[in-house]
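Presented as structure tokens, the chain that follows is alone, the form predicted alone.
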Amino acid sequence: MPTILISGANRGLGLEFTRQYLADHWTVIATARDLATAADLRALSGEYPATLRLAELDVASPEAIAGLGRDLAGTALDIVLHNAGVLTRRGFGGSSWQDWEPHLRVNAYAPLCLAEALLSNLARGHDPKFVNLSSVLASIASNSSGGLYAYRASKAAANAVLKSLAIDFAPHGITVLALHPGWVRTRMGGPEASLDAPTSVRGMRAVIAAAGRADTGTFRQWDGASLPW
């Protein structure tokens, strides 16, 4: 049975991806901040009990992080996917460190240190892929409307990251993935957004599911289609 752990598993994107697996009868290893508060996921421990571990983790902490890669030492995994993430809407004027210091730690620090505390688990796994969940307002290139500095920094540095890191698994035979989900009905991306969260996850897990080695290092949306950097 295939493993893949999931960081911000408690709510949108990261619950769909959870259930999803779990329906597809993955062993899935789903990670939140606080466990207490997150209710949708643990009631699905209820439902999949033999094939849902939940891990507390605070992707903030590289502390934790490496906590986790120690708590995990000798489990394979097929696929990591760091999920987590932060935004805030400030635009032009508003910025302040306090503000960018979150993004940088969540959206572009974290997903490197998952990387180097889950390595070792990685290379043990079945044609084993790193994944990150991105954003289109990662791509400098597509950037046509300006605004939410902090977070199309964090998100092209954890691209920039993600790039590297496709280059440094190879020798370990593992894919890197960066994955724009589109814009999804969530609590990040509002009521408005065009997708609804199944389809995007859907479209999403199709994607990681054919990815190869070729596609190393590749920025995709949820639907296959190449972004520009």
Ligand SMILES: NC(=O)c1ccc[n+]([C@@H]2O[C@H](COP(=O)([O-])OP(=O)(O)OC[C@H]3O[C@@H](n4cnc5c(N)ncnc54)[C@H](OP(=O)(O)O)[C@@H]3O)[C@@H](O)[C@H]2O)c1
Contents of the next structure:
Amino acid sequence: MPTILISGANRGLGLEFTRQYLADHWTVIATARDLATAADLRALSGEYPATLRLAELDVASPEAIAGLGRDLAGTALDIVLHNAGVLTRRGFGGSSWQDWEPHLRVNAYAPLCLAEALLSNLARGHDPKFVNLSSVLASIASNSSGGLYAYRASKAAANAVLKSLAIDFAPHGITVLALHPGWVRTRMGGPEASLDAPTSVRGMRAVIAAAGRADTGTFRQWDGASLPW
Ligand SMILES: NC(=O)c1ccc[n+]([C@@H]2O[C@H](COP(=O)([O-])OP(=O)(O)OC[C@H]3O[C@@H](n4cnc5c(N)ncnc54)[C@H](OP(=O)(O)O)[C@@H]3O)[C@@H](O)[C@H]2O)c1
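Given the form predicted alone, corresponding form predicted in complex with the ligand:
And the full complex, kicking off with our chain again.
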């Protein structure tokens, strides 16, 4: 049975990925920063006691990520999905380091920390993949609306991290993808977004499943279309 590890799995897209992979008979290691308040995940673990494993993980803490790596020593992972993300809507003139720091920690540095902590687990996996939930807002080439400085910059930094990981992970046979989920109705996407979470996640799961070694280091959206960097 294949195994996936998902960060930020307590709500939004992370929770939907957890539901869909469980329904598809995967083993899911679902992580969330506060399991005490993760009611939906705890309800799912009642439904899937044998295949859902919960772990508390604040991805803003590199030490916590390293600890997770130690806890999982020897466990094969077929997919590591960094889904956790933060966005605050501050435009020009509204920036502060206090606002930038969590964006950089969670959106850009955490995926690198996860990759470093879980490389040996992925190396034991079957057709292993490391996937980061990016955003079209990371694209410098297609930025036509401006604003969202910290979010755009942190996701663009994450894309740069992913590109280097694709090169560093190639000798280990690990495929690396940056995926844009579309504009999705979650707490982050808001009620006006064009896609529902099940549709977005179904699309992304198909893209992940179809991705081969030739696709490593690419930036794609939920329906498989390529995005400009
Ligand atoms: N929705 C969209 O339209 C859209 C578009 C493009 C990209 N994305 C990306 O897709 C991913 C998922 O977004 P979403 O729409 O599902 O957002 P969401 O509903 O706001 O959920 C964000 C998730 O990230 C978790 N998280 C934030 N900081 C964390 C931390 N320090 N440690 C652990 N978990 C943390 C949250 O946990 P808590 O509940 O503990 O806060 C929550 O589970 C993000 O990376 C986002 O940037 C979304």
